[in-house]
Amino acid sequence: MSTTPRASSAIPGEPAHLGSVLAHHPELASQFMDLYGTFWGSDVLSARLKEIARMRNARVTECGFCRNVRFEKAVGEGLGEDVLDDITDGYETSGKLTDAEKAVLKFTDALIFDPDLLTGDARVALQKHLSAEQIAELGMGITLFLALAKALITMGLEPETMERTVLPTPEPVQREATE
């Protein structure tokens, strides 16, 4: 993957980051923040299993940044290193990842990879264990998930080298009300 920039920054004097890059369309940036920090803000879908869904897209996408980076909100849900270290191909017969995992797992490959992944027994374990809205949020997540690791290696923004960072859980951008 690409750490040289390929997407100038809008900040003098700061390096190419998705924020410094995103800078240069202010309000197009504050909306995307806006929908990304909805997305973790809800809990119709928990933290943990939108981490795992996220984690598999950066495995797959290789995204350096999106490997190393883990949300609060998750890790408070108790998700640890030992459940994403199975999060690999081969997932499927992990001991450690529940069958709700498993099932979104399956579903993440089917929009990563192909739709057809998602028949048979692995659309009835998903419809299983998720809701129809559960299923919404998640397809919505992964889109987005996909979106932004595509864009970081694309840009060349990922980290040189990056250790593994506990970031807060992206939050719905506050507006001051206006009368």
The other form holds:
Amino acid sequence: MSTTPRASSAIPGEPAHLGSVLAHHPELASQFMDLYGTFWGSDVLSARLKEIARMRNARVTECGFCRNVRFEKAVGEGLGEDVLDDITDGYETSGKLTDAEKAVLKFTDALIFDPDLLTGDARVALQKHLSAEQIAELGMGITLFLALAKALITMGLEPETMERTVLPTPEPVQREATE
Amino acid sequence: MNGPVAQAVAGNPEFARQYTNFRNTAHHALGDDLTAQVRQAVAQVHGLDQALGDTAPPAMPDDKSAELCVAYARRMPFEHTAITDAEAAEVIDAIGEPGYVALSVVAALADAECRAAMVDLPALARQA
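What would the structure be for the form predicted in complex with its partner chain, given that what you showed me was the form predicted on its own?
Complete assembly follows, chain above in first position.
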């Protein structure tokens, strides 16, 4: 896995990172930020559950950047490092993760790794803990987590080293009404 | 091309609109024909004939740059950490840096959408 950017920043003065590289296509960058902000701004599903899925994706895809970022909203909902430490193989036996969180993790694994994991009891558990609307939102989020983590890695945008960093949660883009 | 995620979030007009805009813009950035080739190649790695919602792409052009792009995309589902600097550089030489960025996003999104289809995300999102 390369930590040397394979694509340059399209924003003068900024280093190569996902946002500055996507800026080779400004509309694409802007639409991703809109979508990601709307996703994190929605409260249909808690930020805590979204962050748990995001962290599982970070570990499975080996995205070091994703793994070291924390979003404020999930931290504010009480998601601490002691719980995040259990989002590793064998999470099924964790005493810190709730049953709903384990169901979200199993769904995440099925979507990003092996669809056969979402059969029988795992499917029942997911549908017990999450509504259809919540599953739709989570499914879209996991799709974005997976796609953007893989795009980031393949474009060589992984940091060589990175401290754990709490970032402001992406927010919906506010635009002035135009009429 | 619509896809399983857009189908799953159809009940939320804002998500549906924004996701579709993002996806369509990525596809447009790479170009419709090459996007179709890339999406089919990724689907075939997953053992699918086509990505959900796609139609068969036009015949593969006899074009070295398209072949390089498809070869790069085929690595995305299971070998994304193994792509080398040299492979990426070859693609950039062939289609330029903006094209390479678009290809990386389109291939990764195609992989994620195939996976969403394989867990039948649209059906899960329709459950009673």
